[in-house]
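Given next, in structure tokens, is a single chain: the form predicted alone.
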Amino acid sequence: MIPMDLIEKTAVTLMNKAAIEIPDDYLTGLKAAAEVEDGDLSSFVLQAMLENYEAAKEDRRAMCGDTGTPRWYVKMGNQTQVEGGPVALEAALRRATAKATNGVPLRPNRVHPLWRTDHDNNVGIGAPEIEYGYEPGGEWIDLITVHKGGLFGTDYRMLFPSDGIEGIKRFYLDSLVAFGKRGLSCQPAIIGIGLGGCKDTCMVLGKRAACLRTVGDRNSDPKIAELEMELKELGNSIGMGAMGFVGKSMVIDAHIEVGYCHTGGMQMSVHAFCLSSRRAVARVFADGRVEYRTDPQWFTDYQRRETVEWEVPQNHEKSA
């Protein structure tokens, strides 16, 4: 059984890494955007950005002035069991990102939508989002917290079967086009698709795709790993750069994930995760021991599976 207090514990690190420390993946792809960018103000837009991802590290303040909307994803083992059962586990990451807020500290962005009140401290009607996932075997749990930013950097529109990969394209190209001419999200962003699924489970698809896959990955279907490729072509292809500016820098990477959905639709949802890509990782085991990365790993041969039972295949490795 793995205790609360260590769940409690590790989730606050989480809290402040994700804050503070840019995900060497996205690092990467921003340095690679930096080095072909040939647009005045977006060079100058990602230089400054680079060199403030490094003077967070040193100072240990977080890398932006508006640190989003904290969210969790939580992901275990079939075996697993948490002390005090899932109302204590989602106790200990309410009061994770209270500490969180004050302690980094983070911008207590949660109000109420109406009286717009808040409690400083990022925890409210039902905030911080707690989303849940599992996998066969194992008794471990995996603690994301994704920092979401892109405040309007998101967008859904219901296309049919007819529309085709073309109409893909054109919502996806319009959605990006907006994003920039209206200042709607911090670009260049990784972009999630999510494609199929009813319309609530469409923007639920399309804002993993964004915030739990990393710079470089590619979906396991070649052929929608092909379209990843192409759109990221496609979006740096619009004349826009760093915060909308002129360039050629709006996406550092597109990642596209599909649900089953109703035979006469062909639903669609685009999200940007924005400038500051803050995203932190641990697994916890029963044994005390916690493990620390920045690759949420969530999109595995099980959670696309298509089948009824689940089947192993020949190439799945199993989960410690």
Contents of the next structure:
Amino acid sequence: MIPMDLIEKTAVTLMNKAAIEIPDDYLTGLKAAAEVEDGDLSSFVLQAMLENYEAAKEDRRAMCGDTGTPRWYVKMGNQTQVEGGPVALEAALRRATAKATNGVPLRPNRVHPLWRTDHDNNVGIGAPEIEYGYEPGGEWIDLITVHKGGLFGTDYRMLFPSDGIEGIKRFYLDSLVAFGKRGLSCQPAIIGIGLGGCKDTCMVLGKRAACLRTVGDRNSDPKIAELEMELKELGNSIGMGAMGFVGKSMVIDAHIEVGYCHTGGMQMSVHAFCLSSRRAVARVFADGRVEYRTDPQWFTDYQRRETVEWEVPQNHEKSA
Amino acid sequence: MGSTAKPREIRLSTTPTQEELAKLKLGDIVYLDGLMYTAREGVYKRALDEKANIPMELPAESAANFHCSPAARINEDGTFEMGAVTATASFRFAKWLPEWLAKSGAKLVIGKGGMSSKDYKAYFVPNGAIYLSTVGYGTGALLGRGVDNVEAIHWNEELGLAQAMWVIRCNRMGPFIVASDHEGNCLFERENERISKNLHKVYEGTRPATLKRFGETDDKSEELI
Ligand code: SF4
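Cool, the form predicted alone is there; where's the form predicted in complex with the partner chain?
Let's see the whole complex now, leading with the same chain.
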């Protein structure tokens, strides 16, 4: 049984870390982009961003004044039990979100869509989002918070099998060019692409591809991995850099996630995880241990399974 | 980092003179000193549509309007805690800006993404105003460092923390990029034009979607704001 006060305390720490500390994989990716960027204004922007991450850590202040829309991904091992059950868990995550909004401080971004009511704590109807996943074996809970920014950079389109890879590339470029102008999507970004599913799952897959995979990580399907590399190159050949200035850094990495879709369609979504690619993760164990990391390790073989049944590989039972 | 020319850096008051403003060139980097206030749709609606009295002496106290909601809180003792500061996209405020510039005398509009040269020529230039863009746009921690003090917050009860009018004292706050000049030229449009020349090559080997959308254009050089 995992104690709820430990979950809440850990969640507050995660909110703090996500807002302030840029994950290492993104930082390394951005430094590599800064190395090769030769547009004068784009270069200036990347350099300023690198200084900004340092300033945030030194001062313990949020890296970006728009602290996005904090959300939670929760994953549990099959044997996990949490004190008070799922309702207590959701209350703890909502409390942690409200506390951290006031503590860090974060910007109270969440308002009612019609009445614009603001509780000044990032909590409201459906906010923060809490999504769940499960893994065979294990007694632990992974708490992942993502503070995705941006009103811009995300789009969906119904494509068809006849659109093919050429159609995928077109919609990908359209999204990058459109939202890249004037830097509305705060590029260079981690681009997540959802392919297939239904409209809602296509969006979910693309968002998770952007937010829950680290820079350098490749899809386990070698052909999809190749397409990821190709799309990254393509994005960086547009001739556009940070803020929509002349340059070549648009994409720090491109990630694709797929889901089985209707036989007639090929849904596609594109998501940009911005210059403030904020995520923080902790695994909490029943014995009170807490391990912090920045890699969500969300997309396991189990999450991408294709079969009816799932045979637990022998070594999985312990390590997962 | 590739070998690139460093942009020019300039320190500017938040109540600048016309001569100082006339010297600014597209792409210059600016750091600000003096009082600055945040105002976005909430403040504009209240001041212009509802005709509420603006709780500051404008532009004498400040001629710098920041399109921003800070990550900030009001402490129990009434003091303020301001962490990071990042601008929000300005093009959404075009509806109120002509009237606001005339009424407030703002000479610097600071935000994300800029406006169009049409906007600049129509009401920035006649009011002697310049647009400064924040950088990144995620340089919230750097900009937060440039805040010496939070002097006041107005209309937070009516508008909430995010839409309230925050008054901040800047000390070498920046960097900002000059995105419009005194003739109404637009930095982003200049860059967009340069990039657009190459786009047809990038699009080679792609195909337009089988199912079209209403109002869809295939002109990649088009500005979208
Ligand atoms: S898109 Fe990201 S970097 Fe840009 S303002 Fe929003 S949170 Fe900040």
